[in-house]
Structure formats: structure tokens, C-alpha cells
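The chain below stands alone and is given in C-alpha cells; this is the form predicted alone.
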Amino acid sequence: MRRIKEYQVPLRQRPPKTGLGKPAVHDSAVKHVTGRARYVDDMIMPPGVLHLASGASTCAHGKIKTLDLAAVKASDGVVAVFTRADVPGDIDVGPVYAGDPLFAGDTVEFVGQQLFTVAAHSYEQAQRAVQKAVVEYQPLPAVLTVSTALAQQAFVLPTHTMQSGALGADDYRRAIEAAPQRLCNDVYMKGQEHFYLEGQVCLVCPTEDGGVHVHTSSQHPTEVQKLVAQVLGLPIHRVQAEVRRMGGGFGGKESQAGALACTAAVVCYHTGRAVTFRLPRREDMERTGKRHDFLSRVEVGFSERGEIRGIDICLAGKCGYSPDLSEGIVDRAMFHADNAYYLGPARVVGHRCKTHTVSNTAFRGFGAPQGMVAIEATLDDIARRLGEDPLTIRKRNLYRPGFNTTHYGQKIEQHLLPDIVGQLENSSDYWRRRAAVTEFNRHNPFLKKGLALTPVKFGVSFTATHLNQAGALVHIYTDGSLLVNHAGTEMGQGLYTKVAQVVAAEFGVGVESVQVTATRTDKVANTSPTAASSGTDLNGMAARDAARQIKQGLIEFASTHFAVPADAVRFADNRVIAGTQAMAFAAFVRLAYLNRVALWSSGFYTTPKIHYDRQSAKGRPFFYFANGAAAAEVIVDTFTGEYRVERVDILHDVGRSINPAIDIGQIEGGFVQGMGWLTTEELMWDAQGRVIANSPANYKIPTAADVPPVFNVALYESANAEATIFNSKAVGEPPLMLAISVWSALRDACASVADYRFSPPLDPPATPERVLDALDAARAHVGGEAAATADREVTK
């Protein structure tokens, strides 16, 4: 059974509701399920469109000795072949730092690096032609693992350190050494494939002024626009990028879409023809970046009550061959290495490791999940050392008054988590179930249950301060309909619907009166990516700003026209009410137009209060924190390591929800995606640096069968204390980390084999094989203790 608060009744059975705080239907929901939602590859292609396929390196690191493309050019249907020499402008398409050449030069640095591209009359002809290239390499030494990169000090960017403590640079070391208890742990977290339904794709069309129009599946159309302009050597205004929707993004389309668009643009530039470029799934999985692998090393000192006294955390991210977005990703892992806990004197070090693998990139959570896993593993280990329940130890370390400053200097101003954890503790019946799980494990040698309750504190804002801005346009037409265009992109998360609700609420009309149109760089310029869970925060406020400017002009007009004070003018129920007089909204709009009142405006918003000084590693990088907690129960087969998630309870803080139905959908989806990362989704590479987890056949994402049969989701009722849109909170990324509860529950089940006196290592993803290894480690610990006891008895 599933309980979703009071929103259990299917939407189609409820009367239509509009406005803020109501579960309005996703604007494309019907189109999604009927197949009418148009993605880039569904567009009617222009006459003479060319199809691309690219040839890629099969060597992780080496010099190109031979690149013979004669057979490729002679292949059926091939129009032209393009290489590095054909790029008219800048060859580098790195999103932040240089290091990402559009085509490889003399040296290749990962398997899958683009060498050339083929333009053909059909997709199939281009794919066949690519296979005919003759390439020879002189192999060079390749760094393929984080441990090798650390040993060689191979980094794509400098190491960064955050530190807290009142007594100086070594405060954390003194605190650890003075603590009554100490322990160390290492956790290696593998990455994650985005596995969006719509792969990387674009359509580039020439324009009459010598520029290009790019239809792209990208979370960052302005970056696509800028990179295409640089590659073609054009001013930015000659390039327009457009995004109506994506079939999923999850961060994989924040920076990765740029190279496809730039490649297609080069072909368009030379041929004067429309060009489409779509990566087949296998190539998409091999050639585009993923969630970073992370190695965490933690040394912690703690009291006999399990309270952290001092901690040293090292986080090493597997960045791949270039920086991409790794600076911000490793930074966010460092920012979230505390999760919900006061660390005391602390040092957190972040390494950005260079490897000869595809350059890893943004993924939902943007490094925060890896930082949180490191500290949650540590809390579990402390609990096992002391013989306490992990929830007890977690509660003792939560941020609270007097213990409320992070290791990067930001004060936690609201302490919601003790209440959230307490409410979930009661609603999930944690302690009764803990007793039942312990009793079950005592009497069942072959099946073991596990239970865990873990919190999440997620900082909301781009940590690159300049990205925290957005613009929007709002138009009202003379029939009373409204059109909105803003800087955010829609990838299924319901951003367009929420922004439409915001604008509808400002004018007191139904949300069906508002149309949100495709994001375009020639309508709202210099857009930030739709990422960092900030889409509604930024674009909702920008759209509201535009709406309020129009509304103010309408109020002034109504006040004069109806001879009433301005504060007597209201917009509600599709009407404009001026004192005792009322007029239908559409009729009033026509009246305003006839009296030359402006019916459109632009809006702009920047997030206040945020700053971060990288030199001192101190500041307030986050406007606010979103909070939540999840309790998960699992059952494990000790013979095979196979397991099942039996029940999950979630209480999540979204502030005042703009759209509860969408928010709950995001919570459920984020949790399941996080559960996939931590349990079944295993990225595999061979010894030559090739991705071998490159299809649904060998990479297991969660399915409907993996969703817990009991999945209770509730929203925590608390308005955001900060002045966000409708006092709501971000909901895109934070729920993913609630899935850490499943991983901790699996460790709990394995620990039961050693009577909870040992915390077995279990690196994510916790596949059945790894669970079996953890069970074996727990059994070995019991055997070792028994042997030690026997030795002591003999000695006596």
C-alpha cells in the first residue's frame, strides 16, 4: 500500500484546482502518455537534412600514428567527413575550464574521444561509414583509477581544503587525538549512468544571416549558444539555442550536450544544410560523463556517547581526463560532508583526480550524495563500536542551538531536523520495528532484516555565485490569455507547470490561462543552467517579478478608471475587482489595451545573501537548506546476498508546496534513483579503460518491481523562513539522498550476523555480490572474536 498524504485520490477524479499549493496536472502529462510530447528527434526534419555519426578513440591514452579516412569518405551515402582541421573557430568546448577539444589532436585521452564525424544522407549510412576508419595508436601509460591518480598526484584542478576550529590549523588533529574513542574508515563509491529516456541529440539549422538555430536537449541552452558561437567564430547573437523539453536530464545534459551541438554546427557551417546528431545508447553510455566515483577516507574522534569531537575527511573524485564541472562537484561533496551533523573541529580535503577516462560531470545531487555517504558510514561505524543503535548516535550529533556552525562557516539558522527525525521516528514506528527486526534476526539464521533511519540536509543555491540569477518575460494578450518565457528548462520535473501556477496566482486566473513556451536564448539571454535544484526558486521569482510589473500598471489604470484607491483593486476568480465593481479579467485586459497600458514585461531575480570566499574557504554558499528523513527496511538472503527493500517511510521538507503532486512525484523518483545508485547500478570498466556497462543488458537501473511495496511519503508542513517563491523549497535533488537509508539498512542487516558489534564494509553500489562479501566479513569477525576468546582461555 502507498500513502501519499491526502493526495491519494487520482487527479482525474478530483475537480480541477488551480493556483498555488494545489496539485495542478503537469503541463505535458497527457502529451507524455499519448506520445504527443515532441522531443528533438520527433521534429519534422528540414529537406536535405544530414545525419551524423562520429568516430571515436579505442585507446585510453596514446598518440595517433595513423588516421586513414579514405574508406569512410567512399562509403555509400557519405556527403563529407570532418576533423579537427575543419573547425573554423575555437577547438575547445570546456564548460568552465579549457581541456575538452571538440576533436582529438595528436593525442587521445579516453576511450570514446571524438576523432572525426561523418555526414551522410541517413543515420544508418553514417553509422556504417564510421566503422571503416583505419586508426593506429602508440599507447601511452594510462591512469585509470582514483588510487593511481592519488599516488601520482594527478589532478585536473588544485586540491581544496575547508577547515574549522578555534585553536588553529591543527585544531582538528588535537581534537581527534584527545577524544576517548577513534576510528578510521574508507568507502569507495562508484559513479552512476544518467540513463535518461531521451539520449543526447540536437538539430542545427542554418539561418539567413550566416548563423545557426540549435534545437538541443540541454539543461543549459546559453552554454550551448556560447560554445557553438566560439567554435564557429561568430558573435553570440548569430546563434540561437532552443529547448522545449528533455526526456530526462539529471545533470547529464548540463554540459554534455554542448559537444554534440558544436559538432553539428561545424557541419552545418560548411554544408549550409540542416544537420541532426543523435548518439545511440551504447555510444551515449561510453562517451558521455557520469556521476563521479569517489573515494572517502575518514578519521574521527568521538566521545563515549558517540558525539563527534573532531574529524578529518578526505574526498577524492574521479574526474576523468578534463575538469568539466568537477571543481563545483567536489566542492559540493565537501560542503555536504557534514550532512546533518555538527562536526566540531574538522578538516575536509577535496582532490580532483585526473584519469584517462571520460570526463565525469553533473548528476542529481552534484557531489553531495558522495559526501553524505562518507559521514553516514562513519555514524554507523561509531554506533557499532559503542553498541548503540545508529539512530541514537545520529540524533546526538544533529545540528542544534550552540552547535550550529558548519566547517565552512555558515550558521544553521533553522533546526528542523530534530523535529523531522522525531516525527518520522514515531510515524514509522521505528523502535517497535527495531525490536521486531532484532528478534527476527535472532531466530532466522538464513534471512536477515535491516532497518535504518537517515536524515538529509541539502544546501540550495549554485555554489558558483554568479549563476544564481534568472530572467523571464510575461505577456498578456487581449483575450486574457498569458504567455510566459523564462530561463529554465523542462526535463519532466514540472518546472513549467509551477511557473505557470505562480503567474496565474498573481493575476487570479486559472492555470489553464497560462502558456509557458520553449526556452530560447533570443528571448531570455544569458540563462543559468536548470540545475542545483534552483529552477523554481530562480525562474518562479523572475516570472513573478515580470507579472507584478504588469499588474502594478493595471492596478494604477483600474484605480484611475474606476475612481477607487489602488488598494481596492484585486485580481481573483478570473475577475478584476475595483471597489464594488467587477469585470471579467479578459474584458479588463481589452479595456487596458485600448487605453494603452503595457501588457508585457521582463522580470529578473538574483538570490540574496549568498557568498563564498574560496581563499579562506568560508562563507554562506547556500540561501537555505532543504531537509528530510527516510526510514528503510530490507531483508537479505545470507546464502546469496540477494535482498529486497520491504518498506520505506519518508518525511520531506519542501516549505510551502507550490504543487504537492509534483513535489511528491519528485520525492518518489529521486529516492528510487538514489536507491539505484546505491544498490544495483554498477558502472564497470575493463583494464584498458573501456566502459563495459554500456547497455540495459549489463547496467541495471531500478524498475517498477524494485519500488518498495510499502512506500509512505509525506510532506513536512513548514514554510521556508527565507523569502523564496511562495516560501517553498527546492525538491529536485534532496530526495535522492534519502536513499542512503536503504544502503545503511543493508549494512545493518549484515551487521546483525556479528550481533551488531561489527560494521562490515559495503561499498556502493551494494550489489548482491558485495552484500555477500559484507556478510562474510561479519562472519569472519565473529570467528576471529571466537578464536581470540579461545586463545585467552588457553592462556588462562
Contents of the next structure:
Amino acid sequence: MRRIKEYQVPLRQRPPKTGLGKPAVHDSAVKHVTGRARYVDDMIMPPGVLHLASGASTCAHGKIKTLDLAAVKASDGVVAVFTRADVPGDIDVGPVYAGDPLFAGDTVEFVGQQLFTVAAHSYEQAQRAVQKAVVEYQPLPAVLTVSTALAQQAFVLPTHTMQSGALGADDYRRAIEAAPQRLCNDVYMKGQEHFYLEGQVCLVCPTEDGGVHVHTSSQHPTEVQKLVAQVLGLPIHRVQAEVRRMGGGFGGKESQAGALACTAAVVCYHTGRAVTFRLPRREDMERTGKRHDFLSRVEVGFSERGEIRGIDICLAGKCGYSPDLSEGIVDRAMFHADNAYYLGPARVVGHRCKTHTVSNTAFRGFGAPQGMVAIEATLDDIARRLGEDPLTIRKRNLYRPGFNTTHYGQKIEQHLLPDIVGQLENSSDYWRRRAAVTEFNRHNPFLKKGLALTPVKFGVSFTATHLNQAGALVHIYTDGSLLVNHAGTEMGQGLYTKVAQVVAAEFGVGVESVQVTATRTDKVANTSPTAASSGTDLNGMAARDAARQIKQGLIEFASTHFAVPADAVRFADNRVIAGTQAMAFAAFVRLAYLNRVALWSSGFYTTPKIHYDRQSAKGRPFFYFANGAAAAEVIVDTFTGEYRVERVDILHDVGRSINPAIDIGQIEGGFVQGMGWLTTEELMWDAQGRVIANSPANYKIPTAADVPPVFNVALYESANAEATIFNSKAVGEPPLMLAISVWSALRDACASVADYRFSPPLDPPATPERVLDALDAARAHVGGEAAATADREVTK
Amino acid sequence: MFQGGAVIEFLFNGEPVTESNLDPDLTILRYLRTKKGSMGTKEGCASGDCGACTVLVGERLAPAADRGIDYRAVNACIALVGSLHGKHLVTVEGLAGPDDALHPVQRAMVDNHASQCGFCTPGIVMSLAALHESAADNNVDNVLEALSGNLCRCTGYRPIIDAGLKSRTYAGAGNGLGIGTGVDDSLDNTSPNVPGKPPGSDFSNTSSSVPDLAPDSGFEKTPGSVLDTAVSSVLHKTANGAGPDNAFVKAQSHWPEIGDRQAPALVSPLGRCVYPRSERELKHCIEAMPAARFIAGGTDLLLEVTQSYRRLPQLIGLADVAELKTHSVTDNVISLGGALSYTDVCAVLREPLPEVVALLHRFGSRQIRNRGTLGGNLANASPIGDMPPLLLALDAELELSTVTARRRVAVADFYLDYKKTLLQPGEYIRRIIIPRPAAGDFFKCYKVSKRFEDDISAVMLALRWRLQQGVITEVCLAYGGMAAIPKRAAGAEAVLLGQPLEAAAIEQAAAALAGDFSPLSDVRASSQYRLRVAGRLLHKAFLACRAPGVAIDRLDDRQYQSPARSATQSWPS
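Starting from the form predicted alone, produce the coordinates for the form predicted in complex with the partner chain.
First the chain shown before, then all remaining chains and molecules of the complex.
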């Protein structure tokens, strides 16, 4: 059993850390800090294990003229080389829709597409061999940008439209035209590299049944299992996938781990040997999908008070060469194009652009961040037009009673944001600091400060309704120790810890009594991906269901055995209490075993209430919403566009927190990751469609020094009105979008040079170069106005 | 023919290890993971940019003494096993004692909820351990500096910073003896590990000047001593002088076993990697291995191995050549040995050239500065190095040496073209000689990059001008990132020379930059941005010179505050 207690102070001196609502430490924390936590590449490799490296396309779109692998085969240490012809079963590994061949055929569709794979005795030998391939291409015209794709109507999936009122009606158009004020904007936001610290990796071992056992770093073991079975032409039960932990996922290991495992499985199938496949960082960055670039176009009509009267929003996501998960991602962008605001008559159109680039994929937020940037940019623009503070305009547009129906027909039932924003306004001292920032900017020509307070409302549930299910398995052994397995995977988010807390609470034992072991498809079947922030909501409930079933049997037994009514049996403080009698939990469990009571059970959960009809684009796709708000202050160097985030205040709604330490960790980590997306992380592609931001040397995620020196994070604890586990709320994705406050504050600083009457374009990521451009645009606007005034005076 | 011992000896987590027949280009990371089965050290990028593979390399500064081990954090992915002879390699597995007696840094990390996925954690623990084991304060600046080469994608760093700030409040498993370099530039000429000081000299003198890091002093700092029994037992052992049985403690009894044989080498069928200890040995090596490549810190060279999978069969290491690690500072000139690491260089330049030290804090990361050398950076001739523009602006010279001859060349003449220098085969950079700016010289340097820490400059400007009666009588504007080589802006300099220092002249000089440079657009910045910023940095320097009170550099001055409520404080129930 783990000895977590050793690293904590005695209970009497600190609140107990193990119950529900307590900051229990991450179940692997001690293993992390001692280096004992094992990741796939740390496993003891079976004798004769083969190492893979894959050759990839260097052409964005073209026909393969020559694929000469003779030198590859002859290279030192090479055992065999495999291509498309060696795949025994289905070639396509697309997760939802077809379109992702495991190996390219005659045509390549992006730089980085897998052509062949080499198995060698060592990692280095495999890498050196790959370099010896001779490949020639007949280039074909390549679509590399969203604008070209839009112009050519090149889409991976059909366009989808959501609209207040009936689809096809023009209420929104009339509302915009009738509004006293109108404006339009375009924002092009670049994608984001996941940069999980552990790259994509798997280890595939042959089984005696002619199947394979797959150790994978994946958020979706069931999908890996299913795809490997398909590719090998085997029934699913011959394949097991196992995930103990990932070194970070963030969505990048939802669908992207599949192809890697399938490639290794093909080699395992042919050689009968264990096979490991780990992507070097550069290849990981070139060959796996990222957050989608999005182009947003907004036309909005609003009142003289800045209230939105009607809006037309177009969102075009850069999906890459295949659909992957883009249906759901662009949908989620559309579902969040309102963020926290009542839009009135609205139309939201979502395009899934096909480009000859790597197929973009899930990334924390799953499209929602891009939808929110579009509307937050618009609210800033409205405020500048009217000469109002953006916070004033934001508050006037928040959903509220009477103004509570979204453009997809779901009613907002709980209005937490007016209170959250109000509390944060006070705790962050927004208005006094607003005055101080304005004063600072008036007196300082070289440094400019910016301030912004932005809200987040994030819909929780998979929008693909069937995925909202989970299973769990709980065992109690005769010494009173408990073992839990469930459908969710651990990628650092603390899911195993929270589920252990849930089960421990059900039996009234300490969390150290509960061991959660690796997620395996042969323990809990047909799992959904650990994604959409749903891990604890789904698996916590499934585990509780399993625990309650066992408990039911135990209660019946205790009731009979101790001759007390069932409702007199309680589990608390490591004891079982039956009326006036009490017994240590372990002793009671042993007694139950001797009396032939079942001590293990499965559990199952499905999310209630949710539905969405794609035909009418109406429904209730989300069980509930998680809310939050952040206030950010920045300072900008006007010589270079460099900047610092000086202070951030966050108030975030996690319902009743199961584990406040883990929840705060998610909020802080999500915020900084979002800040990276919107500031220093810049994906760059060359004219041939190659990613040139392909290593941490040229793709810059935040470091410790980028953390705001004042960083106040507080939980807005208010029980979830829906019956979730412990009435908590999902916390994985929502905080990422709190970082929009930083982007908005940078724009605020740039707007200051135009006396806040001009909203300079600042496409994310707001690198120093783009901030300098925005400053120059604001300066030019002032210059232009001055010139116009001078002209008017002359003509008088 | 020069041979050298075909075996190396070092300590690995406190235990002696002898290695032979390893490939000369084997990195420490691959050694750990493929030869030792020591899997705690992770590969995140294999290019020295993420810090997941951070380990400590301890070097005994005075073999005759029993104190004074300098532990520095390095990236195991771009450091050679061959460089370890006579040193102590400490990995994450070596920090805790038996029975999970965690090192204070480990305990602070656990208590502050500072790991999520855990993959970066071993590297982070090691970087913080380097600080903890050093004499430097664990204040915010030093903690951030210690973490400058460690990426974490999960936590947002706040709990990690807090763990770094609090580690000394967890008494215990420090080495009690380490006098690491630490993370500030607090080295001075009285510290035992001053670069170039012959080992052993003045040692007993200097050790007393180091703040006492006796383990029990940390115990006294523990607020309220709210520690449970497991921890107390660790303290007890430490207080008794035995210490927890971790790598640092074990090493003390094993250091004498490490031989001081000369020029240890790793030899395999592939080739040889040899680390001469003196310049005389170095020359023997050059004669014996004429085709060998020099390796100093290796922070760039080893990318050929880890990124391109090339082989480096013949290597001569410069990092342990005593003569190349000396320095001197006089009233007029600073002389730096070619194999001094950036960390050492910072220590030397702290007083004479504080502007350069401030800039070097944004150069690479802590791990890179511990390993990378000034000589290596210059010889490598990368267009993106930050030091060449500085040296150009300061009119520095280089002393180059072959087996038979020495020569001096101006830095301005050293660079021929992209990745091309004056260096002949077998010639190495012996010393860098920097004239100190004269009274009346105005010297300033600016680095512009997307990220403050560990990023390559989009534009780098080092500028020096001399004013006499308000007129510019000497001027040097040296830019990095603007051309294939670090280059002076001849046209802009011509505009300024002989002019009074006024805004109009600066304006004209900035305009002239367009004639001096045609910068590239690349992953770091566009051509237009580079040109625009190159000019604006001139304005910035002008203001800094003419109106030193005006706040223009405040971006580098920040005060981190632990949040009012951190993860270990009281929680709502």
C-alpha cells in the first residue's frame, strides 16, 4: 500500500487531506518526484524487441513516382521494412470518419504522412536507416491555407449551421440591419502544438492467442484496441490496450496514438516480436495533429449601449487533409461562439476546411477557445466604438433571466456569471486599477499597460451524445484494501486520485486504502476517450455505482448478521457501524467474505438529459456549464512589442470541489497553457507546407518566468445544480479560455495609444511582432485622424 | 603516439563506476536509459530545450580537501558520458535515501501538488535540487533562474515555484557539503569554484566564506516543525552527522577512489573520445587524432547526434583543459579562457560588465549556461549567438592556438560567412580578450525574442559609443539576427560618427540600417520586424543614454508573490 501519509503532517495540524473535498495529493506524486513512475518508454523491454522509425512524405500533395527502400533494408541493424502492402486488414485508421490511411498509397496529402516503417535492433539504427530512402514525387497543387480552401470550397465534411429560430430564416439579418450600430471583424487565430512532455509512444507485444497487447500513451485505449484489431483483421477481443499514465495528453493523444500503435502492431504481426515505436520530438511535431487554426468573421448589430441585437458568425477551421475529430471540434467552436453572452437573433456557420497539412485534432477546449476569441474580440470592438470600458459592455451582454436561450436552443438555467464577474471585479480591484492603468499610460510614452476581465462559460458533455457513458470495476480484497479500474485514463489531471476519493468516501475509508491501477480494455470495455473534461463526471459516477452495488450487499449482510435495520448500517472512519456495534472495515470485509458476500462489482453511468438534433441544429447538448472569469494586467514595451503579464486574478466555478488542490492545479495549468496559445506559441509553416516550428528551440511554450508574478486563483464553490458526482463540475478544459483575458489586455494596451477609440487587429498568437504591428496600427489610426482633422480645417 | 587511459571512472549516485568500450558519442541520457536501466531521467526533446533529462554533475574542486563539490544541472541528452571522468553523476534516483526518505525538494514538490503528469518532474526536481544543494538563496529570482531550462506543460509552474521557494523549510537530505555554484552570480574571487583557480589553492581559506549549509540549520527554519515521524527520523540521522544515505552523502566516502589518471578516454570499435586535462595533453591528442572534432560544452555539436543521428567517432574534449578555464581581470582588459562555461563567464563579468551578465540571463537556460562555453559558441559561428555582437561592440580579440603556434585575431575578422570562421584544422580558441569600456563609453545590449527565457534572438543589438563634448567620436553598432554572420552596421555607424548625439542623428542612423542589412524572414520574426526593431533599439539606447531615469526597461523587473492561498494552505471543507 502507498505510504502517502508519510509525507503529510499529522491530521490534527492540518485538515484531513483524503476525504471528498480535501486536497489529497496526486496518487503518483511520490513516484513522480523519485523517478519511479513508469511511462511506456520506461518499461522493461522484452528480449529481441524491435524499434521502429517511419519514413514520411516531404511533399504536401503529390503522386509518389519512386519509393526505393533498398538502401533502407541494407542499413545497419535493420530487420525488416514494411509498407501499405503489409497491412493484413483495414488500411484506414480514421477515428470517426474514414480518410486516414495507415500508410500512404500512390498519393500523399501532407508533409509528414507515413510512407513506410523500418524495424531495427535499436532506435538509432532505425532512425539512420529511414534517412536512406529515395522518394520522388510528382507534385500536385496543394491547398495550404484556410482562405484558399474557402475560395475553393474544399471541405473535409459538410458545412453546419446553427441559428436562433428556424434554419434558413433571416431573423438575424433583419436584426443586424435594424440595429443602431454595426461592425464587422475578422480574426485569424493560429493553432497550437500540444507539446506533451512525453512524446507519442507505444509497445506492442504478441500474445499466445495470436493477438497483441498494446501499451500505449493514449487518452482512448478502446479506440487503439479497435483500430489495431481492424488493421490486423482480428476480432477485438484478441487485442488489449493498456494505459497506466501519459506524460501529458491535452487532446493530442485522443486520436493520434492510434496510428502509432497500428504501425507497431503490423510489425508485431509479421515478426512475432515485441515492437516499440517512439516518435522523436521533431517528428512528433511534424506528423501529429494540432489545435485547429480558425478564421472567424463576425458581423454584429448592437444598441447604443453596446447590447448585441443580432449577429452573423462564420467560423472556418483548418482541419488538414482528413476529418479526424473535426466534426465535433468545429461544432464545439460554434456552440461556444456566444461564450457567456446573449446574442439575440444569431446565425453561426461552421466550415471544415480541407488543407494539405497534417490532420488537426483535439486540443483542450476542442474548438471552444476559437469560438470564444471571436466573440470576445467583437465585444472589445463594440466597446471601442462606443468609447466604453469593455467590461461594461461584457456585463451588459451576459446571459441573464429572460435573455437565456442560446443559438442552439439550450436554455441557460443557472446564472452564475453575473455574480462571478461581480465578485472578481471587486477582488481584483478592477476599476481602481483601470484608473491607474489609464493614468500610467497617460504619463508613459514608452511602456503601456493593458487590463481586461473576461468570462468563460463552457458546456460540459461530449457533443457526440453516445460517448457520455462510462464503466468501472471495484474490488475489495479480504484485508480491506480496495482496487479500482475505470474507463478513464490518467494524463496528469488527477482523475485516478479523484475517483479513489469517491470510492474511499463510499466505504468510509482513507484514500490510501484505494489503489487505482492501469486502465485496460480487458477490465472495462468500450470506454470513451478521456476528453471533453468528462473524466471525473463519468468515471466518478461509474465507480460510485460499482461501490454502491457492493455496499448494498454488505449492508444486507450486516443487517442480517448484526440483526439491525439496513438503515442502521454505516461506513465511516475505517469502520462499519451496525446499530450500536462497530467493526474495523477490514475485519468486516473478511467476515463478509467468509459469509460468501460478493466483494466486487462493475458500475455504469450515462449522462442524463442531453440530446442534440443535427438536422434542426437544436437541443440540449450540454448537461451543464462550467463558469469562470479572469482579470489580466499586462505591460508592453512599445519599442519592440515585448510584454509581460503582471497580474492575473481568477475566480472559477468547479461546483463542489472533490479535490481543491487538483482543481486549482487544473485552473492554473489550463490558464498558462491558454496564455501560451495566445502569446508566444507560434506555429509556422513554409510555402511548401512544412511545419518550420518543429522543436522546442523554435516553438516557445511558457516557462516558469512567464507565470504572472501576482497570480491569484480562487474557487467559486457553489454546488452543481445538476446531480453530478459530489455536485462537482468538470475542470479540465474551461480554465484554458480564461487566458483570453491576457490577449484582450494586450489589445487594450495597444488601443491605449489611440486613446481607446480604435480596436487594433491582433491575431493570436500575440507575439511581440504582432503586438508591435497592433501598436503601429493604433498609432497610424491616430495619425490618420489627425490628418483628417487637419484636412477638414483646411477645407473650412 | 598519445594513448590515454581507455577507461573512465566516475561516481553514479554515490557509487563508483568504471566504464570502457562505450561509443565516444554516447550521451549521458542514452547511457542511463539503454545501459543502466535507469529510467527516471526522461527524454522530452533530445535537444537541450525542455529539461526533462536534467541531471546533476558534481565536480570536486579541490581533490585534496573534503569539502567543495560543485553540483551543476545539465541536460543529459546533450552531454557525453566521456565527460564524466572523475565526476559525480546524480540522477533523480539518487536524491532520496532508503525507505523513501525524500529529499527536501521532493517533499516540497509533493506537498505543493507540483506534479501532474510527472514527466517533466524528475528534471524539475533535479534543477531545484541544484539550487537547494548550492549556497545561493532560494529566493524568487534564483528559483526562476534554476527553472529557466525546464518546461512543464501541465501545472502552470506556480506550485513548482512555490516548492522551490519552500524547499529549505524542509530540513534534511542536503549534502551538507556541497558548495554549488547556485543560480545567481554570487561567485566572487573568494569562492572555491572560481573558474581557473588551480584546484586546492586557498581552499581552506575560501570554504569558510561560504554560508554554512549545515543540514540542521534548515531544520531551525521549519515553521512550527510540523513534521511527522518519517521526516523527523531523516532529520535525526542528518543531525547526527550521518545524513540520509542519498547520493550526495555516499559520494563523500567514495571520492578518493576516483583516480586522477591523465587524459581518460572512452574507446570503442567506433572511435575514441578523450578529455585531456592540460594544454600539453591537449596538444598530444591533437597530434594523435588529427581528424578529431573538438567538443567544448557540446550543447550544439551533440545535436548532430541526437537530431540527425550522425556519428562522431573522434572527439577531443576541451572542457577539462585547465589552461582554457582560467581568467584574469585587470583595469583595462578581461581575459577569458575559451573553455569557461557561461555560468563561469557570468561570475567573472558580474562586476566589470554587468550589462552582459543581465543579457546572459536570457541566453539559453541554466543547464545550457552550465555546459556551453564561450569558445564553443564563437567557434560554432552560428548567426544566432548572442555573444558575438557583444564582443564586436567591445572590440574583443581572440587568441587562437594550434599545436605549434598562437595568433591573435579581432572578433571582427573572425567570421567569414555562415558557419565559417578563420579557425584552421586543429586550431582552438584559447582565450577571449575583452578591452574594458573606457570611462565615457556608453555600452548597452538588447535582446529581442518571442519568449524571455531560453529563446534565440530575433534581433540582438550590442552598442557602444564614446562621447566627447556631446559628439560621438567612436561608435560600434553590432547586430545579431540581421545577417548570416554577426555584423556591424557600417552605414548607420557612419551616420553617427562625428555627429552630436541627438534624436535627429539617431533617426538618420536608424534609416540607414536598411542599407546595412537585408534580414531574413524566418520562424523567429519577419524581415520587416527585424529592421524596424533594429532601428527602435537605437532609439531605446539613445533614451537610456540621455534620460537614464525614464522607465523603459521595466519588463525585466518583476516581483513574484506567492498567491494568498496556495495549495497547502487551508481549504474550504
